[in-house]
Amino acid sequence: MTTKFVTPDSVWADIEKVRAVSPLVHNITNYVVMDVTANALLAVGASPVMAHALQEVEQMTTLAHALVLNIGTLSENWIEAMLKAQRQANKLNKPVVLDPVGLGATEYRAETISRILNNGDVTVIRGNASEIGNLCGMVAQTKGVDSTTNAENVIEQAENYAKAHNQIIAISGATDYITNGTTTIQVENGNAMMGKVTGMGCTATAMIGAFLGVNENAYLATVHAMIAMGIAGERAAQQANGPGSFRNLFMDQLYSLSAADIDSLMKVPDYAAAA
C-alpha cells in the first residue's frame, strides 16, 4: 500500500520548526543574491549569514544547522573558503547543500564543482534542468545562468546520479522534481512570475538549507521546501503587477504562509512510497 508521507500536515510541521528554531544557514553564496536570499530566509523564519573569509568559514560553519554552496560569481579565494567550509561541516556531519549555478557555461564552473564534490560529502543538489543535465554529464544546453530545457528531459539520468552517489537532487522548473534514486517526487506549485526575478532559484536553495536544519529526513525536507517555495511564489503572484512588485510581496508570502495555505494549495499530485 503507498503511504502518503508528504502531506500539508507534514510541510507545515517543518515551517513550524523553522519558526522555533530559526536555524542558522551559513550561505557561501553569490553577489547577485545575497539580499533576496537573506531575506527570504529571515521571511520563512530562518537566520542568514553569508561569511566568505577563510579566517572564519570553519568556526561559522561550527555554528550553523546547515551550509549552502552556490558558484553563482566565482573566485579562487571564495572556491578555497567553500572546500574549508565543507570539510567542517563533513567533519560535524552537518548538511551540506550545492548550487552549480551556471553548470555547462564554462570549464571553470564545471571544474569547481568537480572539486566541491570530490573534496567530500554533499546532503543535496538542487539546479535547474540544464544545471542537473551537465551534472549528470550529459551535453545540456545552457544560457548563462538560465536553462534551455526542461525537468522531464533530465529526470532519468537525476534519479540515476542520485542512487549512484547517495544524494539528493532538486530540478526546478515549471515542474521540480526531487528524487533520492528511489524515489522521486513531483512538485507543481509555483508561478513563472518567478523566473522574472533573479534569485529564486539560489533562494529555493537556501530554503531548502533551512529546512534541512530542523529536519534529519533529508528527502523530506528537501520536498518540503520546494513545496513551501512554490506556494508563496503562486500568492504573491496573484497580488503582483510585475517582478518588482511580486519579488516584495513574495518575502511577504513566506512570512505569513498558514497551514491553511499548504492544505488548500499544495500540488504533489502523487504521493510516493516512502524510501
The other form holds:
Amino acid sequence: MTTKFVTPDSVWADIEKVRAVSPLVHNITNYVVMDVTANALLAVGASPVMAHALQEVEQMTTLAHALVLNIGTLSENWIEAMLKAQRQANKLNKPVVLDPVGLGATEYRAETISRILNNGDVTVIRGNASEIGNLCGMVAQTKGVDSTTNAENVIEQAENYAKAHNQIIAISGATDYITNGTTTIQVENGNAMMGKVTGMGCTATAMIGAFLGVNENAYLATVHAMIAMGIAGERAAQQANGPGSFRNLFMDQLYSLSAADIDSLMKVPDYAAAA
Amino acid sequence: MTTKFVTPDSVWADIEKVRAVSPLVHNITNYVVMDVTANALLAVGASPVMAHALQEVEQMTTLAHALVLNIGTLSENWIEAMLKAQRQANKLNKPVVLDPVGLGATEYRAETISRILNNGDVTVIRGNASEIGNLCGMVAQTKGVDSTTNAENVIEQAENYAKAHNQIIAISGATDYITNGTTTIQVENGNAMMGKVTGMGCTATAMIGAFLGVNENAYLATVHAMIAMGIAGERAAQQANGPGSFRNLFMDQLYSLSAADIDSLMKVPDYAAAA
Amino acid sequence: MTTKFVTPDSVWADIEKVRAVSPLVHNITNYVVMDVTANALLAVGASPVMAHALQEVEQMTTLAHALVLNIGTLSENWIEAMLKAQRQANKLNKPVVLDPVGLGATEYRAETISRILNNGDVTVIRGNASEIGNLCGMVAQTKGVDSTTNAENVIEQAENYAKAHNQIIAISGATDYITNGTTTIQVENGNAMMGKVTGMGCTATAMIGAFLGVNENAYLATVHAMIAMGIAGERAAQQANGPGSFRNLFMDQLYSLSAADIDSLMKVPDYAAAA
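What would you give as the form predicted in complex with a further copy of the same chain, now that the form predicted on its own is on the page?
So here's everything in the complex, that chain up top.
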C-alpha cells in the first residue's frame, strides 16, 4: 500500500458511507466522555450505543459494526465486559478499536491493556504519544491522561510494535501518525484547541470505530477517520472563542463536512508530495 | 377525556407550575444522558437529582415529586435500585416514568423491563417506535438504541397495550403519539435534529417526570411535556447550524419558552380540528 | 491573615500558575458532572483525571497535585475508593477538597461524609448553604441537591465549625463565603444563571482543587478559585441567552480570563473597604 490511496476522494467516500450506513458503534468506554463521544458519532452519521453489562455485551457486539474499548475509568466488571465483548467481536470478525487512556499512569492500566491484548485481537490502537510510548515498552511518563511527550519521539517504536504485532497504531498529536508497521501516514489536520476539550482523543477512537464499520481496509479507515476529525477540528477552531464554543462548533462541523472541505483542507504531506 | 383539553393554555399552565414548584425529579438513568437530562430539567425549571445506591434510593424517592427509570446502561445493582425506588414511589403514590432504552436489542433489556413491570406500577412509558413495538410484543428490530420503524406502525398495538394494562404510552417520532388506550393524541412538534443529539429521547422521558410532578392528570402532563419538548426543539432548530449548536439552543429555548411560543407553535391536529 | 491579601493581583497570580503548571487534579466525583468538571479544569489550564478503581486510586493520587472527592452519585465501592485516595493524599500532604453534594437529603450521604471526615484530613469543604448547614449540625432541609436556604443563615455555624475543626469552608450562593474560622471573606462575583447549569457547584469544588495545586496557602487558593469562577460566570451571563449558551460561554471565559477582567470585576467587599 502506498499513501496515494489516501486522497480527498477516499476520505469523502468513507464519510458518505458512514452517513448512508449509519454503522452501529458499540462503546465500552469511560464515564467522562460518553456524552461527547455519542454526540460526535451521531454528528458524523453513525449510531452509538453504550452497554457494559456482562449479560448483554455479546448480543450488543453482535448487532454492532464495530467495538470500541476505552479504559479511561476502569473497574473490574467493566474490564470483564470489555474482554467478553472483544472475544465476541473476534469470533464474528468485527473490528475492535482500543484506547489505552492514561497508560503509564498506573499499573492497573498497564495490566488491563495486557489482559485485553492477550485476550484476543485488536484492530486499531489509538492513543497520545505517552500512551503509545508506554504501549511500546518505553517508560514515557504520562500526566494522568495527558501526554508529556510528542508523537515524533515514539513513532519509531510504534512502527516496530505495529510490525511485530501486526497491529494498526494511531498516535494523536499536533501531527497524527498512523502506522501499520509497513506504511506510516502523517495527518497534519487538527488544532490545539482539541486538547482543551475533554474526550477529543476518545472521540477520535470512537470515530475510527465508525469508519471501520464501513471500510474493510482498516488502515485506510483509520487514516480517514483521523483526517475527518482533524478537519472538523480546524474548521471549528476558526470560529471558536474558546473550548466551550469550540466543542459545539466541532459537532456542527462534523455534521456538515463536505467534499469541498476535505478537498481544500486535507493535510497529508505524503499525498501532497505524490500529487 | 377529549383532546379539547389539550390547549396552548393547558400546556402553558403546566410550564408555569414547573417553574413555580421546581419539582424534584429523581432519575435512575444511564451514564450517557445524565448531563443533558439534568441540564434540560434545570432549564425547564425543575430540580434534577440522580441517586442509585440501594442505601438511599428510597429516601430520595420520598423527597421527589416523580421517579424516572431509564435502562440505557444497565447493570445488576442499578436494576435493583430501580426496583426498590419504584416500590417506594408506588407506596407513596408518586408517578413513575419508564424509558425502555434499546428494548429489542438484547434479552437483558427485555428481562429488565419485565422485572420492572412485574415489580409494580409505572405511570408512563416513553420510547421510540422500536422500543414501544417490542414492549407490545412485536418483533420490531432495534439498531442499538435507535429506532428502525415509525410510530405509525406500532400505534395500534400501543393503544391495545395501554388499554389492557391501564398504561400511558408515549411514542416519540416525527409525530409523537400519546395514548392511554382510550384517547390518542398526536403531537407534530419537534425537529429531526433532535435525533442527532444523544439523549433527547431520555430527556423527553425526564421532562414527563417534571410535568407529572405538577399535574395529577398524568395523561395531560405527558402530552404537555412532549409539546414543550417539541416546541423548544423546533425553535432551536431554526437557529442551529448542526447538532452542537442545536443542543445549547434547545436548553436556551426550554428556559425561555413563553405562552406566545406555545400559542403560535403548538401542533396538535385534533386540537386544531376541534377549534 | 487579613483580607488585604486577596487582591486582583493575587487572584491573577494563581490563574497564571494554574496555566503554567497545569496541576493534575484527581477527581473521584459523580457521573453527572464529570464532563462539565473536566472541561472547566481544562479551560482554566489544569489537567483533570478521573479514576475510582481501588486498584489505582493510590497511584493516581500520588501523581496528582490535588484530590477532589464528590459524593453526588454514591455507591459503596466509590466510597471506599474515596477513603483510600484520601489516606494517600494525607500521607503525601496533598490537598483534599470535599463536595458534600446533597448532604441533608439522605442518611447515606450523612454517613458517607462522616466516614470521610473520620478517615483523615480534608483541606477544604465546599457546598451550598443547605449542605454546609447540615455539615454543621443544623437540620436544614435540602431539596435533592439544590439548596433551600441562604449562605447568610449558615455562615455563623460554618465559622464555628471551621474554627473547631481547623477547616476551610466555602459556601456558594449569591454571595460566596469562605471561612477558616478566623477570617471570613465574601465574594460577590457570580450570576444566578450558574444555578441553571448542572454541576457548576461541583465545578467550583474542582476549581478549588486546581488552585490548591499551585498555592500552598489553601485559604487564599480557595478564595481565588471562587473569584475566578464567579468572574467567568458573570462575563458568560452577559452574553448568554439561557443556560445552554451560558455553559459554553463560561468555558470560553474561564479559558480567556485576563488580569484586566479580574481587576475590573473582582467584588470582594472587604478588599474594597481596605483599598
